[in-house]
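As structure tokens, one chain now follows by itself in the form predicted on its own.
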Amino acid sequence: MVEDLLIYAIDYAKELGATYAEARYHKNTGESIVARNGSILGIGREVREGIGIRVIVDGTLGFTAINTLRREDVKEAVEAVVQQTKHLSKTVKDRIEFADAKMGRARYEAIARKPFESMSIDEKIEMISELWKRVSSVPREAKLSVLLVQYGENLEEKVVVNSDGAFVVSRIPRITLYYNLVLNHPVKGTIQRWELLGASGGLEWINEWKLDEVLPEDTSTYEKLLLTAVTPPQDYVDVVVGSEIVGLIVHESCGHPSEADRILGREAAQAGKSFIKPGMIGEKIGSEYATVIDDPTIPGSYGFYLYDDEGVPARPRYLYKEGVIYEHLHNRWTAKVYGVESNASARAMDYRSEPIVRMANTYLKPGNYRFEELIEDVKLGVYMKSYMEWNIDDERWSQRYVGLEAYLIENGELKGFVKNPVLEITTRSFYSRIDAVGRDLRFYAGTCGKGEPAQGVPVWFGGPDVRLRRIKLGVST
């Protein structure tokens, strides 16, 4: 019934006049719980579903979405959209074009070995609440003030079909884990730790996270890193990136600046510029090992999925190669301005958002270091494990990252815990300083927010731990 619903929008569409016209079903079924220190503040449950409806006319996208599926909505839908996009093409200077691309025609899932149905809803409850009983019991000398934990299930399904032949069904199921800790201790203050764990699949995934074990461990961790955390050096010193902050570079100082609707201009009001121009492929921007690819095609990826929401098949798409800007995140409207051939970039939040260009799953690339090899040579530095805040410029250029675990290094080893190390770096500087890459690619999940009205969709950032040459330190006070 969705895709007759489809077809005929599409159909009834080029007849009024459209000469391009894409209609998307788009259902997001959520679950969600929320407890804090042990206690269940809700249980929550959302459904949204619709249909979304581009059409060009006259050289001129337009864009609608209903929340209806009956045959008479959908007709009106069209009609309203293809009138106001006509009339709006005669104020329009640039004309609107889409690119060539291969269409796809197919069905395709993320599989969840686990389902989620296969765990009652006590049973979620009882695998959280669990959480607090074994980290409150942790901190010797400090006190666990907050553990909040929200567990969260989502079912996203499509049916995305165009009147340039795409016709691609999709159900992918995702998982999520978000806690926030909060330690305090009457002398030493107070330190936080908050993470995000996701990804396409079932229940599984909680037996690969271990959070019941790994948790524990790291609240010993910071316990720890807040008594007993000094200063870091303020000389220039060798600095170990792990895995956590590199993906988050990668995805702010490559990701959203590699966006090509964003280097055009149509973020510039909404979510910034970038300091890439038009004309800068090619341009080296990092030493050799500066290799950053986004990849939806990862199987298990909170980002994952194998079509666009225009129907363009998925691949690996590599932003900075050894050093060199190499290609950007494409749609099929900026593939047409760049001459270039859409790689697929093109993704919505749900049936009320149009889809723009967006990331998926963006990493560095690994290289052959054990961590040991890292810092054996390293004789004074600084290896930060994981961030506590961040910030970065609007042309994604000028960066700041606070280490929240960070380790001091002596002569190749780890000495003990120092103390909110501020990393301070231009994007050309961080992938020029490069000159070591560890060989274990980990990823982090995250929701990366865009567009006006506001996106977020799911990704997933990453890499291996990289060493940085004399780097000059700041401490966050």
Contents of the next structure:
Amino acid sequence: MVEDLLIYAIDYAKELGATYAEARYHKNTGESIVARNGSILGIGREVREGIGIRVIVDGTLGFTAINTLRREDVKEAVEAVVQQTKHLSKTVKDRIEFADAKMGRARYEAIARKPFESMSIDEKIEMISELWKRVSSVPREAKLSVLLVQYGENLEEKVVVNSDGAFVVSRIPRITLYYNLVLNHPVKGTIQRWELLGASGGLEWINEWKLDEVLPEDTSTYEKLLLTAVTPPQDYVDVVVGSEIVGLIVHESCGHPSEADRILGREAAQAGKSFIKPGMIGEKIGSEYATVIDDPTIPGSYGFYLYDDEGVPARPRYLYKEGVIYEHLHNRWTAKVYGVESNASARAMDYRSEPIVRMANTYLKPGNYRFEELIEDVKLGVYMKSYMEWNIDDERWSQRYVGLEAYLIENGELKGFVKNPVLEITTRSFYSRIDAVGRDLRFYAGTCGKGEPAQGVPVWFGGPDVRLRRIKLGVST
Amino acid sequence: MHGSPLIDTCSRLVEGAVSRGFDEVAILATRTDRTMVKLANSQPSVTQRWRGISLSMYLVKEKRIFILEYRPAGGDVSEKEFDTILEHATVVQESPFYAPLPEPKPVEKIEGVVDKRVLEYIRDPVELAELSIEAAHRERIDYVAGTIDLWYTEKALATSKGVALEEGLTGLQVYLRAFSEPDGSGQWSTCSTSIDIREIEKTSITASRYAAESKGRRSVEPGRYDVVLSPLVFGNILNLVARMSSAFNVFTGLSIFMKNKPGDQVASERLTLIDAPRDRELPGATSFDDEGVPTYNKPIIDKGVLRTLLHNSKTASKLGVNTTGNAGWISPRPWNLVVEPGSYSIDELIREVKRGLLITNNWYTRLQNYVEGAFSTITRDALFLIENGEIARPVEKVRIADRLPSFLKNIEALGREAHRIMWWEVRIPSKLPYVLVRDVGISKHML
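Right, the form predicted on its own is done, so what does the form predicted together with its partner chain look like?
Up next: the whole complex, starting with the chain shown before.
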């Protein structure tokens, strides 16, 4: 029994002098099908299975991982990590302690309403090949030079046990569809669009996403965009930011800077620091519409979990609330430093990864405007629906989003396409300029990167469309 | 064939897969022993240690290609996995990328890439952690963060064509980021296959000097500037360019070279970018690729001319050329990158600039369009305005926002000293100098 091995690991670590020990059995299995222009390039299968062990020894944190399930290997790994951590503790000034927390003792799973096995591999291949047939016939003047499609199904199984009493067993299936398309025109150049669709659950999402219907329509839009888009207005205008970009913005400029480990400098040389400093809870960051929530418990979400990898029960976190910095993302270490309770933000990508503070599903709280109402009193403006290029500085203050599908708004109506409008803005400026918020909440999938070695974890980010007043857009070179 | 336990595992798995009905098989096994110490606030924040074996399997049945990545509990492959794949083989179409695995060729092993001192520091990295912190504090800084990463990998490859190869390599990457309140910060990095204490000290000291010198930043206007880029920034951008030279990325619409063929002028004649798997100083060194083909150093861009895309046997076959020894079973990849240095000192590069920027670090490089190469990246750490050939003052963060093709063509001059760089944003080990690039788009937030 793997549970017996985990209990052995934590008991033995405690016996060797660890004040805290945690052992996580973690298995990720996945299958992917990759197709280019309708032909299957190959099929990949992946199995990552092992045990991650974390200890606190003399106030110092140590982590190790093994991919065998033999008792003697667990013993050796525990001895090595306790010894190495103890040795390193001589150089540590600030002793690590964990905040007390309610520890989960639970078993849960996300249900695939339509299990992966309910569709045969040839049906899946047919589904992917069909996309090429449908999409490649769409362009009239341009040519679809590449359509890369990757279908993925994954299962994440975990048993988290620690010396403070956690015992959580979980099983989460996830499904993804990724595509990259390049449209080419001899005079107008190229347009590129890639997207990742992802959720927890099973094949029921294929019917939800309807990529076979959406992608041909989008391709037609991209062709028109490539052929007709004009330079965006250079004066100050109103900008309606589409939910896809709003989702990315809240992930980048609210979720990341609210990670308490980042605020405390633990990621300073990698993912960076935060404009939020200790003591800034309660400071104003935006208008009354700036409420950003991170919620791991949304059923079907790509970032779904009910207990984090330290065994703490999950709940929604209000990171910004009505324009104010309200709550950070905490694990048990940062919670202790801040004198609060962990809000269950510790996640590890796989057995080889230490649990660190992460987002799950981050979104801007919707309002009550219909899209038509958002644009109806805009005399001259731009609606940025989707993006390709983006980045943000390592303190999460200065950010840039380059629109892909973007429209001119004139007298309350959408009029034609604008090319590559650039929204380059600070975090405070974005949240302060929101003056109307749409009613439709939409989510988008992403793989969020952080840590060293880098850990990519599944997240959703989302929001409604929002309207910003008096924005000066840039133009991409 | 009887060799080490690792190659025996590979050979046994090849035999097993062939006997179960696969036409072609390659098994790559990697045994890793690795330690990483993360530093934050001038002290270790965590020590991490990994030991284990991973298996990658390439399986072909009637020109259908399957890849299996396996980090199994127990270190072996279950029969069920093979059966599942064989079932798939009856329905999957032939891969348009299929080409037979290459026949075995003599491989000249790279000598001198295992340093026993790295093995010792893997067991006990405390001395290196202490040295990095202490050296950083020799300058006027407040605190330092960073990563000390040390590894030993042993890889073995067996194929159904009779390839049976193995080699070991030690490696390290060290990167330090120093902070000098209220707004100074600097970063440097090094990587190697062997321990070089002076280089590790220099990494800390360079990061700290940049931190101390970049305090008191003021804003700078966006526009077009001549820029001097550190090897960290140059490396970040050339990592991207080198990945785009993978023929697979050309086929899948993720490359500026979609519009090019070998022989095209794609960069300034001052740029020679080499894929250097046989550079024994850089920890991406390997004497054979994932298909067992011997590696060799080759220019990707030679004096500004695109010489070759990077190939495995499949992409090569598709284009009617020879493999370049860069497999990746599906996607070819660069091993190490080397840029041929120029003749300038850093001061001489700066003297060439009337009004420009010295950019020492960047991150978060993203593209609007991989084919056109429209990209932006944001600076981090020390950034200086250059006026009339001299550093005028530290300035606040900006973005480089430009197109890769014009960026490459505007390379004007290269430093004479090459630095070994590897960190979060430069994942391919790279050896390269400072560079001067003319007329580069610089943007920043104006709201």
